[in-house]
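Heads up, the chain below is alone and in the form predicted alone; it's given as structure tokens.
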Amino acid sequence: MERSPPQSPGPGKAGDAPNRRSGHVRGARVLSPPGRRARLSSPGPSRSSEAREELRSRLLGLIERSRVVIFSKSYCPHSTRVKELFSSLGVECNVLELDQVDDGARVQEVLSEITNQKTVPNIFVNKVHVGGCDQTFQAYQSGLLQKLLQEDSAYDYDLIIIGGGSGGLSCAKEAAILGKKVMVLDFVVPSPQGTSWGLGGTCVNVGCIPKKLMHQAALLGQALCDSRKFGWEYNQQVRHNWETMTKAIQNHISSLNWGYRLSLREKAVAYVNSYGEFVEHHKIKATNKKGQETYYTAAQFVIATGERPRYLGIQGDKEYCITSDDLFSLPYCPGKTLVVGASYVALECAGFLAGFGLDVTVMVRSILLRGFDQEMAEKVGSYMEQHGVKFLRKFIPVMVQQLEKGSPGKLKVLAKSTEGTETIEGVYNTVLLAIGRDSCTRKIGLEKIGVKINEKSGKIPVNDVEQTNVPYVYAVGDILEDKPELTPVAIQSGKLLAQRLFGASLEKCDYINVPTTVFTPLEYGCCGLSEEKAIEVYKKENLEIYHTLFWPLEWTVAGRENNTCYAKIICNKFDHDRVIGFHILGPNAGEVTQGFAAAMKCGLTKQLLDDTIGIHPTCGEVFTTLEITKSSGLDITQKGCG
């Protein structure tokens, strides 16, 4: 962005003299001749917060009513270049010289909140924020500026969202509530095994919802075993029926799909079950499952296309392997299963499959739960191993071969060591790949309108208001670079984006201290930094780590293991022992973590935890009685109920 010289007289307009006026928008002249200053007049003295909100409202009104608005400074050479460009195009525009109004500095401050740009010139064309001088000339050279300037550019929609997942639907519904004409395009390209699904995205159809329900099914199996110790007597053989479970889960998902469609209809959001692809600026092609093409235009776009599972790129992977796209609606029990990968998806799926009594092996290339706290990750793996899940460490598959067809059939997997020349082979009924996910950004025409992506990852870089490098294109959800890939994050960022674009909000999505839970057989919940990241950021000597093992009361009578569940907080010693990392391995870890995440948002410290009276007997109360630090080296094993 261009920086204006603070005091240089610079090249200004001939005959301009300082004309000090207040920075409150009132009755600004619209479509004034090129170079003519839009005037701001004061409504009189006002309190700062009310005055600021009124100023913001009036600025937005000026932008809303004007074809072109240039927020400028008369001495700025970059501003002069932009004004000359519009003049050469014969375009009428409103120019507001911030150095010639009394509250120019305050106008610029509020403007920077609206646009995330602190410098002049700051240009809007037909309500779209183009940016500064360089961005305006780039838009001119690419043809985008001319497109924006089209008279009566009667776009079909105010907003088109490509992707009907959590983030896209959240943004669409909020924009519609704010009175905008909105379309959602959503199309699921079938997996290599032919699986597709309805509206709602990954979370609802092939992610969080069916995963948590299958996790619950596995927990019920454990509860059946525990129940005998609590006096429940039953003689009949208990077995799990895969088909009954998947049918019930898919029925629930179908009801959610219908609910989303109904919600869009009630809010007058157009839903089109077609594949969206940009063909030129402000224009997309929508292709339905029959191959029929329709074209739509919009003033602004949100990309919310999400991600799909990655394949290995080896012989037989797409032909014979499944992914999480296929597992939750698989019409038959998968039988003996090899799970390839060490992601949370891999461990969650391996966990509930083993909970159903299946023979499960996890093949791990390097470490478990990359990006998570590694002490916690190893404890997750250790618990799973003690409960029947086998781990093949430091191996990767190189070939999958079909031995028998069937439901399930038989597959032979050849794998090689990552540390030497050793090869192994095994026979399984099902091979589930969970080695990561790829962003769905490479085949939607982004290159045709100049939206930049990370060529390696496919992720889209955005600023702190989810705006891409193309001013009228935004992105939310898992496709964002360096942002958490979590459903609630996508929902929050989509909703706030719509409120900023079409409402009176400046609130941005806060991506710091986002809680999450891995729904393995023993759940792992966390918020804030891992121990490794905390040491990297704050240095080990500046941290105090409190931890303990604990024994849930429910496990005692059932005869389940003591000293398996674990709690840990990481504190910054030089910031009042503020909690910067929260970690729990135990039953209902998600429920426990959610409450403490709110406390961390409020600046939770170790002293505040100590001052909190726990609820007894619960797992969460362990955080109110933490005493032992890692640095002390003291024993943390528990002998009984605290």
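By rigid core we mean the largest C-alpha set that fits within 1.5 Å across both forms. None of these values were measured; they are calculated from a predicted model. Numbering follows the first chain given and starts at 1. What changes on going to the form predicted in complex with the partner chain:
- With the core held fixed between the two forms, T421 has its Cα displaced by under 2 Å.
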The other form holds:
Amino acid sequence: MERSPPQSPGPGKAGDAPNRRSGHVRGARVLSPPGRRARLSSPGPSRSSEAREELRSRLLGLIERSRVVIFSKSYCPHSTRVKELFSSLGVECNVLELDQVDDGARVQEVLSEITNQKTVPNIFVNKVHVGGCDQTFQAYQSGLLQKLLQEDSAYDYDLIIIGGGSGGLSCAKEAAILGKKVMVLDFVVPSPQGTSWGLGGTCVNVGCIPKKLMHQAALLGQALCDSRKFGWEYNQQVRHNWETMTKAIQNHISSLNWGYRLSLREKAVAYVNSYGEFVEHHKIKATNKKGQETYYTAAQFVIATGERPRYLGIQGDKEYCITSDDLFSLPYCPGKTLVVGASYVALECAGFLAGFGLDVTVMVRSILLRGFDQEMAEKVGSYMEQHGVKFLRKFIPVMVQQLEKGSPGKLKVLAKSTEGTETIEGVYNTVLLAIGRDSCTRKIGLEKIGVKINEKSGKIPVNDVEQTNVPYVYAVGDILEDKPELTPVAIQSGKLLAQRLFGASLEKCDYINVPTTVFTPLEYGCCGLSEEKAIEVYKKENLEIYHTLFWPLEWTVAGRENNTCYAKIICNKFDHDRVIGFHILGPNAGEVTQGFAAAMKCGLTKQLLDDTIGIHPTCGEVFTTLEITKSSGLDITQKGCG
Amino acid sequence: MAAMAVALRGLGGRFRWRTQAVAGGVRGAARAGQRDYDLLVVGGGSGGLACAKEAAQLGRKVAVVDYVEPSPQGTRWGLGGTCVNVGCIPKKLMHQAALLGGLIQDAPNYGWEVAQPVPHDWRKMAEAVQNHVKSLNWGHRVQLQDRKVKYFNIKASFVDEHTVCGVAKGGKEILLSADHIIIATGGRPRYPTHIEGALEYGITSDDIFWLKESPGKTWHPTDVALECAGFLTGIGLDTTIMMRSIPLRGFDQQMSSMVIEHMASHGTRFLRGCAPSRVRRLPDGQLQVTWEDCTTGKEDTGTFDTVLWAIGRVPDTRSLNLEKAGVDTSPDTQKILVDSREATSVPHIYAVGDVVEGRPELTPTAIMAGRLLVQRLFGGSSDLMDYDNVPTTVFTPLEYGCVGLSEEEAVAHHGQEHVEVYHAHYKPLEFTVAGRDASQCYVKMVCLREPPQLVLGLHFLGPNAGEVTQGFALGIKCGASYAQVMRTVGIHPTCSEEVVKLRISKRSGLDPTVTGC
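Mind sharing the form predicted in complex with the partner chain? What's above is the form predicted alone.
Every component of the complex follows; first up is the chain already shown.
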């Protein structure tokens, strides 16, 4: 196979090609301010990007119009094999020999942007990118190629998306905006406790949204305590009413569900409340609540089925335990609660439950917040511990028994030590499992069309354009292997995927330096690498870590503890002290972290932090005055305000 | 006192080579190398203290003189300057008290069973805030001590260009000389000069934070005291603002008017286009204010418990005898004129902070300018202070954070056709369940129109605006483009993620109201 040569900026002739679309674009640009539009004769960056755009639309036009396009080189043996294959099938092909056209190198470059494939031959069948020589032969052997050739444009839809969560919906809406015929299949399989919900996926129904609202309710409890110190007078014991809160939150969620349905309707996306399953290539079976089956076909598919909470697989877990799928709409206060797990879901739930004044215990098998910076994770945990959450470390449940029915009832939990033979028993009203999540990829017929999944994790491996091993099937969201499981990531990747599929952009989703925040009682925001990961990648001696404890101004008068909030940045000494990890533990960590994440996208360095003026008095300003390095071992406790 | 000065001089008698300073015509001044201090800082506020601590850390012999002239109402305070005593710190704490009042109202929606309304006790809040401020005063003194900076609680004035005379509370005088002198005396609130009763009955921000009793029904003839009016309204007081012209001069005008709109819809009364003419005390102790409507010329009156003037600040330079040292000030503003190295017309006399002409009046700018100045003086550095893209936040009930250019400035510098403004209305998640109105939650990013669409300014109106703005200020400092900001993944669900989701340009005319999630 032929690798494309390195970027060749030379003066291509692409701009001369007659093309109605680009002509139109050029016409529109007359309205742009002077200087933006470069004349074809004047060299400059905008000239080459304009020429590139034209070439790109020319190629997309070619792909759009042809049944089969082979981008080939006349001397390449692999190209020859593919051409022979199609001629043996009696299929006429549009062949573009890149070594025989003037702008062949540039075509290859643009092609690699469109398809993420740098080599020839590069084959498209009925607008679907099949791949190179090997993939074409594989498709031929599996029958997919014949299918592709047959079905021409006789599909019901341009795009069917399985899963109406953040990623699926953003992809659907974007594709619809680009004028495509789109269908979304969404179906919530009720949890073992019978909980189910509306359109919008995890984030809206059983994730970020209700979680943050319950977190806010818990923060309000803290604010009520603080407010006395700030002069607000009330003497009565303030109690929290679970039902009132849950009802208000569920009302808000219902309005969001409704909003999603409306916005799909407005954009003419077909929404079907059915369970989607592949039955053969390009064909899906949709089963609704009543068991009625309907079949739909599409040229391309996006899998965005997300994940559901994992169960322990012990006696009594599915019968008596709840998960985050159930908690946010629980019709009664959970009472004394055992949270099993130390994921961010576990700690966030434990945090707000304790904030309502409930007796909460967290059972942890090994470490807190796996994958996050462990120093920060321990600080998150110790703050929770100081604020009434009990931790049972190095234990796992082995059996859950019901002692009493009720709302809530009484459950007996038997747990054993992970280190010895010790067992313990406890009685709780509610046991909440938050030990991880499993991808919903095993029961959607992927094996029927040969989409590979990671057998162990159930996750779907994709290339950097979110394409699975089956060329017309893509995936976004939490089911992607080795990608962050975050709503905004899914939204961004879904949207960009639709733009790429339908020719609006070439931009790929950037999974680097994705910021996130854990909404534990003391919030933890981060972006970039954890200290452990940074040491693993860059070696300890190449890093400089700056850190400090701080005391938010609002905490002083409220009489809350000093030397609890903490800020840390990790810098690469050999790259201008570039900030490669950002960590903050404190109030409003999410609000603080976002802007710094944008700055990290722009190459934030320690020097720039030092040169930036703080906003006084905020928590965020602490990053503009970081002086003490971790390696110095100097004391970072705050004695007063400075 | 004289003995003390002598003793200090003895301490300063270290041998050091130094070029002969310009000393012509100086009477009684110590010669270079024999002066009391390497650095004398006049003014113990944020800028002055930062200078003093930095110089001490670099091994210099430093003194700080600070003296708080009581306000016309007799209010005085300790070391630390405006920010700590009568500025940022007490203001943000009282703002927090008001925010907590809002949260108490939210609480029932989130299931907390609090009987409403909850009354507010000014005394309790004021005492807590004042105690915190006093602990900071103490902290500053300890820090100076730790760093061996000599602190004098004296009122200073120049004797000559190397010598300052200080008068202590009891009237005792002391002479202090230094090789370098930094003036950081800041500013004080301005009183109107032609309004009968203004000085007698009115208070300023110098007094409000130190009131023992609630100010009651208050009246602010103002264009800057939105923050004070905001928290007073927030703790349940009847508050009226009188404005002659536009609020928040120098800030983005669209944002300013939204700030006002929000305050007006949350109970602060506004009297626009009016000018006060007279304040009188009524027999029952209340204050009667008379004002004139500037357009109709009609007079009107109202009675209030407190009248708070917030009509600007004047630099504290009058009593410094700057002419003795030859330090030039602006004839219009009386502020000290400096160059980019913060040097005044006298090369070894510098000025930082609010007292300087043409600088943003912000604590962190004063601190950074002070530290950089001292590093240039004693640390071999040549880094100059960059006054561009200074982020700031106005802690009105709905906070307003901004960095970089306002839309007006951007248009003025680059021309309307070269500026693209992206904007959005949004609803903070917490507002939904609380049933709060989010009409004024708004964010806008001012960019160049030419790709890569460099970000010129960011304006954010909403909860925690200060926290949101800080990081983006870094981004703008890094030369962020619109595309780079859009490529940043949001943190969900936060308010700050709205910034990285700004897709609608003003030019497009599309509705910037965010719907759904």
